[in-house]
Amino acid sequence: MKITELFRKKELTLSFEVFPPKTAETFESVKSATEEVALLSPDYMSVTCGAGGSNAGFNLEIAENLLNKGHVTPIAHLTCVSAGKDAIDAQLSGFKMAGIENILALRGDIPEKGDYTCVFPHASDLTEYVKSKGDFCVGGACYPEGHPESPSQKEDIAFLKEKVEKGCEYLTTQMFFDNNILYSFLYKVLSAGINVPVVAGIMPVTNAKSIKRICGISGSQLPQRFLRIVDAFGEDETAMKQAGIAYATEQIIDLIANGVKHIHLYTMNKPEIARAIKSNLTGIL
């Protein structure tokens, strides 16, 4: 099922993101974890990939397994940094043959070292290309706090509008920890004439040591309320896990109460975290 069709059928959705293995040695353990997440019956699951499709084969295998064995609609991530048209065409052909209808088109992270080539400089260019290559439902990413490389949020939203005009059918946000930031962003997006569904991406932070890395990647700001939680529970692994689950749950409940219809949980391949949050939402979603 295409994600846009799902959104038309269901008023509220809960979806999960997982990532494929980096090596063949870890394939079975990662596949098992993603299958456990699928047992929670999310509305759909997205499968990430490395820069330039560096683990594209595993990305396809995991997505196909979720579709055929997990009976869950998958979204396959597709990046274009360091990838030529031939490589992208090969991935699209693989997705099509596997029956995968949904793609999240991303530029991908620019490598920190070494030269790279990018046949599509922006995700909007990749989006347009994917739409020309088959009957795919194409989604994209957005940044409630602005893309880290963008000089201003106004310019970032202008690029976002261009991406939608080139065929992006829905948007999934980067993680955020203050719902007011999302509400402000949604108002600005609508004011700019962007009317596609926006899915709220939630990252449960259950390990204090990962916070600096997460925020460095996403550019997300941590509100004082969250920082106080980390100060209080960060040294206790069990307590921090429970606090992180509770914080993410509260975020989701507040979002739904304020009219946000679609929630996407970054599970980090941890079925127990996804299970606990879904259980907390019983009767709400």
Ligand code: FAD
Second form
Amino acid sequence: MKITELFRKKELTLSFEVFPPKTAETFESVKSATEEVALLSPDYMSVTCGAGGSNAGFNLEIAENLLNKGHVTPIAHLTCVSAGKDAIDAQLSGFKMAGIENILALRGDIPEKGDYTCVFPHASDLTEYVKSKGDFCVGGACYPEGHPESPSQKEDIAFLKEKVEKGCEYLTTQMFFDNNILYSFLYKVLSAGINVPVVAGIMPVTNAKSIKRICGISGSQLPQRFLRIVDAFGEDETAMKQAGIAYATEQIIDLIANGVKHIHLYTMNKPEIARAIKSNLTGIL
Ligand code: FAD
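I would like to compare: after the form predicted on its own, may I see the structure of the form predicted in complex with the named molecule?
Below is the entire complex, every chain and molecule, led by the chain shown above.
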């Protein structure tokens, strides 16, 4: 099913993101973790990919397995940085043959070292191309705190509008840890005339060691309230896990109570965390 059709049919949705393996050696363990996540019956699951199409084959295989064995609607992420047109075409025909109807069109992070070429310099260019190549439902990324490369949020939102005008049918947000940041972003997005559904991306932070890395990559800020939790429980694995699950649960409940309709959980391939949060939301989502 196309994600836009799902959004028309279901008022509230809960979806999960997983990532594919980087190497063939870990393929089976990653595949089984994604299958376990699928057993939680999310409304859909998205499968990330490496920038430059480094693990494009695994991305397709995991998404196809979720569709056929997991019986869950998959979204395959597709990046265009460093990718030639032939490589993009090959990935698109792979998706088509596998029956994958949904694509999250992304630029990908610019490599820190070495030269790179981009046939499609921005996600909006990729979006336009994918829309011209077949009957795919195409989504894109957005950044409630602004994309790290953007000089201003105003400019970032103007480019977001261009992405939507070029065919992006819904947006999924970068993680955020303070819901007020999302509410203010949604207001600005609507004011800019962007009317597609915005899916709130929630990252349960259950391990103190990963926090710096996660925030470094995403550019997301951690509020004092969360930092105090890390101070108190960061050294204790079990306590930090429980606190991270509780924090993400509370964020989701507040979002739904304030009218946000679509929640996307970054599961980091950890079925037990997705299961705990889903169970906390019984009767709500
Ligand atoms: P764009 O929309 O192209 O934006 C990138 C920057 O360019 C922004 O600063 C924007 O303001 C600016 N810009 C846009 N259009 C123009 C224009 N016409 N002229 C000038 N500037 C412009 N990365 C992966 O490698 N694999 C994944 O699977 C993956 N999944 C993600 C899923 C989500 C939900 C999110 C939020 C991010 C994901 N990323 C992933 C990270 C993403 O690839 C990076 O954040 C990347 O740096 C930007 O990608 P984008 O698609 O948002 O790019």
